[in-house]
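Just one chain is shown here, as structure tokens, and it is the form predicted on its own.
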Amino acid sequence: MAALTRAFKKNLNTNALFVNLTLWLICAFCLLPVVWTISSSFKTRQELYMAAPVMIPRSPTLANYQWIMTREDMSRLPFNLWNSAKVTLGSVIIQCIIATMAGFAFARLEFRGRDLIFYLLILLMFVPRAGGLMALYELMDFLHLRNSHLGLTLLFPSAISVALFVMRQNFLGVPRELEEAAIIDGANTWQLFWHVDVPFVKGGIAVVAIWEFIYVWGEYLITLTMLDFPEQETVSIAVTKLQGWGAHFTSSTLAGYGAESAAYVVAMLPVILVFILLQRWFVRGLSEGILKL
């Protein structure tokens, strides 16, 4: 019996080592482009075009960042960041409010056609928004919401399928006994929602917030279609204008590829910071209810 136990533990340790090694390889594969972009943003022209490129810059420089911040063509970059921040934060707030209330309704309230409506909304998850781009364009133009950050802020949260699914599954994980005790104490539906259920689904709200933040911050196609004026552009559109500008460089300390990398780092930095700040709640939301069916 002891020999079988030792063999089982040895096999278990071997499996754990294999799983951990596989996860590390996947993590390294996914992070390599990000690390390479960050590294390239600090390199000089000579290092960028070396025959044997290196990961860590030998002579780190901020010249690429200085160039994208001072060049006349990119003088609007701080305003582009501000435009993205306005649209993204507004969309996140609206998405979290709508998804949380709708998730509670589909998980706890009884009404006719509840399950049918829910599954129809979930099916929209598999419909690409680009397929209805012309319809969105005409609708936004009819409502006079084109060329408006308010229009984008109202448009992006309308893609509620994923957020609704996440919040419904989180609400299904709230113990029924707590709700029944609150009802016995005289709590109405709103009090039940706000004081009993919402404190238990903060992780799910964080998941929705991060998901929506990443989607809206990096969204390109719809934003480009709905905005006509350069002063309204978000950072996802602004950084694409750097592509192909390497021919305009004359300084030996700068390179087009390095400037592009610096712009991409500036664009993705807010997303990284938001994820770092909310990662504890993100993991909690993934483990508490999202996978509950």
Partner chain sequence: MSQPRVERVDQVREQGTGAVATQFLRELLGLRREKWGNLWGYVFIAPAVLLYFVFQAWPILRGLFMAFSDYRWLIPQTHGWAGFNGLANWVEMFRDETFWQSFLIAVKFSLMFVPLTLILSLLTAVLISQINNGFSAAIYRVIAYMPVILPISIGMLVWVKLFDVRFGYLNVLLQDFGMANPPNWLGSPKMALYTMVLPTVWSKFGSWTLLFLIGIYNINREIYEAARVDGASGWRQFLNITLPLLKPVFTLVLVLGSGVVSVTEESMLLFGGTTGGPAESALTTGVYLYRTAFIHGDMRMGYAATLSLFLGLVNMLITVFVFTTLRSERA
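The form predicted together with its partner chain is what I want next, because the block you gave corresponds to the form predicted on its own; please supply it.
Since only the chain itself is given, any partners or molecules it might have are not part of what comes next.
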């Protein structure tokens, strides 16, 4: 018996080696492009164009960042960041408010047609979104919401399904007894919602907020289709149109490759920070939202 356990343990060790090795490879695959970009963003022209470029810059410089953030004539990155911040925060706030309110109603209130509407929301998720973008273009133009950040901040939170399920699930978890006590004390529906239920579902709201933040910050195709003016562009659009070559003749040490890399790093920094700092909420969002669809 002892021999068997020993053999088992040995087996486990080779297993562990294999497991870790494979995972390192996968991690390398995940990180390679990002790390290469970060590395390039700290390089000068000379190092970027070396015959055999290396991963770790020998004489790192911040000049690429300085160029991309201050050369207003060549790069509108600061404005683009501001646009992104506006659209993203607006969408997050609107989605949190509407999803919380609707989640509460679908989980806790009884009214005619409630389940009917809910079933309809589920069913519509399965209808193919044929021509969705074309019809959206027409709709936004009709409402005068094309070329408008207001339009985007209304459009993005309207994709409510996942957020709604998350919030409904959270409200279902609030203990009934608390509500009943509040009702006896004479609380009306709004007070019930605001003072009794909402404090319980703050976690759910955080999940919704983070997901919406990540989604809107990175949204590409709809934003591209809805905005015509360069000065309105969000970062996720602007990075595709960078004129990094400007770095070549406005500076003697920089290269477009490095300046563009710096812009990518600046643009992805917010999502990476949010993700790393708040990563446990992601798992929760997945298990409460998508897995429940």
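Quantities reported herein were computed from a predicted structural model and do not represent experimental measurements. Positions refer to the first chain, counted from 1. C-alpha atoms forming the largest set that superposes within 1.5 Å between two forms make up the rigid core.
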*Using a rigid core alignment, state whether the CA of L224 is displaced by 2 Å or more between these two forms.*
no
*asked:* So that I can tell if T234 moves, could you say whether its C-alpha shifts by at least 2 Å between these two forms after the core superposition?
replied: no
*asked:* Once the core is superposed between these two forms, does L124 show a C-alpha displacement of at least 2 Å?
replied: yes
_A262 CA shift between these two forms in angstrom, with the core used for superposition_ = 2.5
*between these two forms, C-alpha offset at A52 (rigid core aligned, Å)*: 8.5
